[in-house]
Amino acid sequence: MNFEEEVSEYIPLEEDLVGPLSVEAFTADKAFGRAIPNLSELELAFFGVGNAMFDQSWVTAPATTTSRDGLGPIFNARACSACHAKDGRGKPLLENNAASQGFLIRLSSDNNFAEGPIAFENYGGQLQDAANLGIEPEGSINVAFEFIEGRYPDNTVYQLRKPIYSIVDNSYGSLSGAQTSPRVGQQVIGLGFIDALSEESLLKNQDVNDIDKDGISGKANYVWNVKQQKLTIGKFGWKANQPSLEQQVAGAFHGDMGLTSDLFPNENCPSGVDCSKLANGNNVGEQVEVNSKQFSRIMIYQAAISVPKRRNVDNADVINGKRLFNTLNCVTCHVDRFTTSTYPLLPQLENITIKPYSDFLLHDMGEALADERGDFLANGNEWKTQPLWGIGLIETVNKHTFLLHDGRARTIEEAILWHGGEATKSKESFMNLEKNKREQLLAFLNTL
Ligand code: HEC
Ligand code: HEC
């Protein structure tokens, strides 16, 4: 049987999160970096080139390695993999002024719902805390922690860790009044499947006015789509602030590393620095640092990373935990069923039933998680439901279990206990469970 026939005769299995394209990859090196199994030879070659681009460190221009120069002038890190190590979850800021391992702070002066966050004067939309030689970084970030003690109704004690950030040594003028949003990079798995979801399929779960009265609304974000020059539904980023994988990746090159591409051709230039006088990393005859050929390779790479199969799905505790996940209404936001639509980039991803455990919609998660920074239709309290696929393997891949948008939660349990707003009822039901039931729910989540 060839793979096409296997796909058409596929019988759904409990362990598969992206149907027949799920992969048996559970090791630190491969769990988040394995391609879907039906790439052509050419696509597989592009996947390899894209993988190398994701891992390589970019350097200041001019350099002898012209294919990977052009970093900066200001940036957050030198490689995609610096922040998404092994394609996995970034680390939060744990000590003052540490080099980014996946953490950054978005900035704005205000939010205009249609046009999105308004760039902060002299600083733009993000604090770049690193720079090329001879250029001032925009500033550095300090962090302090507050510890909040609590008790479950059964008297078990828990502790939440709340980070408080401050920007210091800012070199391009005052930052007073800046709205800030701290974020870590997510594992970059299954992204092609998300890119292939139709707007219609996402809107099906929308309930802005909570007509079904379950306390959970869910609202789509509509964000500026540079290629289409109009607002389209948001899918990527912690506030669904990016409309497509292409724009997310081009935005990462531009904002996080200072690299221009066709979608963002203008250098991100700090005020007072004449960037036209700096060497750029454009190759001869090209206008941008990441050329369209390079960009297409990394797109194949990012779109084709599959999702690892679940483990221990027959374990009795895991089965009970899954039942609890449904009865506590976790699944109302962490939705476990979508079918992908058309996807010209990789038609193999079309018409696949997936279980991302997300609705990709915005929810009010309460004051405690709020960043007070608007992002298109998302207000400070609102965050996109983070897909839970892969969550049980973050520890294997990244040797940590820091979760939520800024990595504040140290464990899955702590992430649940931070849930507020629309998720308050769900969280309280979790807290009211007996300890062994709570452990069953966590056991289920660890199989994802
Ligand atoms: C300085 C750290 C940093 C670097 C470097 C970086 N990222 Fe990210 N990445 C992040 C953060 C933080 C987010 C979340 C962004 C948000 O919510 O706005 C993110 C989000 C993403 C997402 C969206 C994931 C999702 O589930 O929505 C993709 C895809 C991605 N990055 C790919 C890349 C690629 C490709 C590169 C290299 C070109 C890269 N990143 C470089 C920190 C980084
Ligand atoms: C109202 C919608 C909603 C409900 C209900 C809900 N969640 Fe979430 N969940 C979210 C959102 C939104 C986030 C991201 C919040 C953030 O990063 O600040 C999230 C994040 C998480 C995370 C962290 C994910 C990561 O990778 O960082 C876990 C774990 C989680 N939820 C589990 C649960 C469980 C278990 C339940 C049921 C007890 C539940 N959630 C109920 C919306 C919801």
Ligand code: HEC
Second form
Amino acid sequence: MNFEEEVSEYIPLEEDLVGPLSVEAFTADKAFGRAIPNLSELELAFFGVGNAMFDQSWVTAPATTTSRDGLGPIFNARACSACHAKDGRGKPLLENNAASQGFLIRLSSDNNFAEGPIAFENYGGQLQDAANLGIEPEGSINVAFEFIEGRYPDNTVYQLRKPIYSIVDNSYGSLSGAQTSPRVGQQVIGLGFIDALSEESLLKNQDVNDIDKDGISGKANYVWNVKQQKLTIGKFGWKANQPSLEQQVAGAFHGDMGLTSDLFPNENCPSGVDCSKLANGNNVGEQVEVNSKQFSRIMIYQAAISVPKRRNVDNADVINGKRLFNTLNCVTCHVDRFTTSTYPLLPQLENITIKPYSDFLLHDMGEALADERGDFLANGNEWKTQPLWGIGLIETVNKHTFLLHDGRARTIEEAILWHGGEATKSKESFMNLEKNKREQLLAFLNTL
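Would you mind generating the form predicted alone now that we have the form predicted together with heme C (HEC)?
Here you get just the chain by itself.
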């Protein structure tokens, strides 16, 4: 196929990943932080307030800054942006006890399909490695790396880096038997569009028993919806363990920063600490530290962040790379087309054709990526397909290219090579491509 034939396959508006609400934003300060273009003046004002809240550091109560006190008593971060710098992707732990960005370890003693992970005694659902003055943090994390050498069939060499984590200085009892899972914060673009997807649209791609015999058997995770008080489909998180953007945000406030909200009003207090004697950050007349007005503003901000347009969509290598992406069946899990449903929070997001390159379902990714920690219906081998939009701009925004749930992959290529389980056939097909074809596929992914 010659260049002219390849370019002729360019599809008009191919660059728009969220239709007319896509934005031309490609710089470090703008790519992951631009609002959809059709907000009202009031919504734009709320977006700005939410943005400021996202960046602000919370402090221990009591404080003169009453609108942002209540941090802790134990926590992982002081600000949302500490885990999602410039609304982007966190950075994994690269050396023992070094400051990472948005890295934490989930904990549990077991898993209940209907109730989710069972909190580990004295520690809860994640290890908090920071605490208020006079309180012991729960522990610290050490990491060591194993390097795995390999070769493509064409004899090109590659190397994978496997992190091995250990928890030290644990302050509230033994962690023997704890189920653990390392996690890195993801870029927060397009979340409102995901929130606006109906359960029906997600279930269209489910094939639990692999009826079509293509080797792909994605399944929905059904998780506890605090607001609705029932199990609903999970959309957010590495294991699709949060059912809504509201619960995802409230859960991050509570688990990562120790801040209460209407959805999670109880203090995150470690065993052995009398939190009743500690000051909370509740303002006069309020029962929680992130009040409903504050929470509504940050919800507008999180829901309204748009997705950057693709770049170089008419490049011949990119067009051929997309063809390979489809031919290798990557698109079976990284689904490139949905239409949003009703969304009262921001009606502008309704009935929009989006291209997230995810089916938001759980897939067995093989033993190499397994964390052996269940999460509602997700077992240790299963992970939610991650949206690929924005993947080519992470380096621009966050100055790194660490990928996968714990940041072990140093490049997109390494992330592909870690794929196993249901993705084994596609991974092997990628490996069997000629080097220039592999580069074309990577060129396509870098336009997302």
